[in-house]
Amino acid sequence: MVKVMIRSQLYVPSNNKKMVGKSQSLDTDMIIFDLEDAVPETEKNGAREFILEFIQTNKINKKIAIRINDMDTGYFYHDIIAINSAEKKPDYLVVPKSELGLSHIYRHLGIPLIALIETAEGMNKLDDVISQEGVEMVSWAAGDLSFSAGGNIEGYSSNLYLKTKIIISARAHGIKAMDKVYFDLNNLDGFADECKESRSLGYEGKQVIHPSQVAIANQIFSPSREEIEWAKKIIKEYRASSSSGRGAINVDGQLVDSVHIRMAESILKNSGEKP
């Protein structure tokens, strides 16, 4: 069975009707319909008003998400409702300065949220928040992290332990994790160099906030034809050395041993291929 990847979340202000229709002719894995930054305060009730009735008369042949306004603003109570109320429902909620509590969400609308790490408090409980029942992904916001902190977003964006920490919670709970957005949509580089980045470190994808950053996200999440032919290639001749009794092999001057298996049997569930 091929896995299904998420490689790119874009995120879709609800109350640009444009956009949201376009939205869903682009090769995004998810569309995430945005009720909070992306949205000023006069036109929310509006927005959310138009998307859960587009999310009903439409068919939408791809993973839609919702994010909902924090906790402590009305407005999250006001979506809370809403989407309560709809015949259909997103896919997933997307849950903006995520703390303790998602739990409570879950329950009343049993729906599967993606933490959203904005704060102090979110980070400091990291593990504590994305363990709640009902948390299936978690992503993270620099914009919002630094403020809460008290620095500044260059600092934050580059922040390699914070991104290190975030995956190796996730993968310790067993749930997926995105990196976050990238602001300079001049540099299309730069993104591509964060995304590599971030699939180093074991992300699956990427939020993205334009349109020309979702191809880029897709390639470079996805197994390249090297990776997959180079996984091909060791588990071949793994198989073949087993037989004698070797552990380990050499395989064009480098070692293989059964961590390395593994990566390549993920790397070819994933691309849908057989060794």
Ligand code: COA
Given for the second form:
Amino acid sequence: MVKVMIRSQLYVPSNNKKMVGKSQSLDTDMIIFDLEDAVPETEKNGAREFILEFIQTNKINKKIAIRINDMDTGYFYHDIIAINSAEKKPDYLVVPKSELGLSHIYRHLGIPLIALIETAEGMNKLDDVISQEGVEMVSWAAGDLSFSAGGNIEGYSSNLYLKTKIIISARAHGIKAMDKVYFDLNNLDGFADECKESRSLGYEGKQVIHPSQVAIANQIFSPSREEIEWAKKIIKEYRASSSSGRGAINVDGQLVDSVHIRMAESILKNSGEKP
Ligand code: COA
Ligand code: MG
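I would like to compare: after the form predicted alone, may I see the structure of the form predicted together with this ligand?
And the full complex, kicking off with our chain again.
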């Protein structure tokens, strides 16, 4: 599997040394060390110091991000100053409760941003938020969003309208979208179903919160053997028939034309296989 794909992004509370240590052995494509809501107020400063030191002193063999505190808190400024002073920087910053004003962070630190949409304001101005300089990826979160909208998690966690809106906006702006976390740790079937739906809409991967979710996300967001075989087959048959002037053909009872070929080429590119 080509590692340029980011199929899973695992949140790890930065004050939990055991989980930070364990995250190193997990097969997630990206680790997000959290400084925000998974870290209690009393541990904010210690967690920041610990995780920056951890990044300096350990050779981490996967992409790493830090989720900083949101811009309305004093911790935000401490996070920015500390990350700016650190020699080894994370690959990405996750900005919670992303709204306008993100470009300042990027221009100051030069680190690509993952905008986390989780306020009514951020969702309302989605296109403006994700088109800011430095934003390379977008994700969203049902807990804070439902709180901001005055609803509840059930109303937002499987909200197909918002889920589709985010991926369409992301693609329109040429950035990647990662689907939100799934809170029900004991329902791995439900988690898998949500991953499948996200992938079918165009999401690149899923933000996850527990090791048990990592392998499922990695598998579902990777091209399957059947998809790879299908892609190879239709490309071969399409090439053979296009020389006879046909742009639409019948493969196993299904119409195939050039959009299917573009999809097939994308599957093969993501799987690292040749047509
Ligand atoms: N990263 C790394 N390791 C983790 C982990 C994580 N996010 N979540 C659990 N683990 C480890 C545990 O340390 C434990 O390790 P061990 O078997 O070596 O002892 C193992 O996985 C099993 O953990 P478990 O006992 O099932 O977890 P829990 O019930 O104690 O905790 C959560 C459940 C949800 C509180 C925990 O998974 C967590 O904190 N997740 C991240 C939350 C977060 O960062 N949220 C912010 C974004 S929404
Ligand atoms: Mg949140």
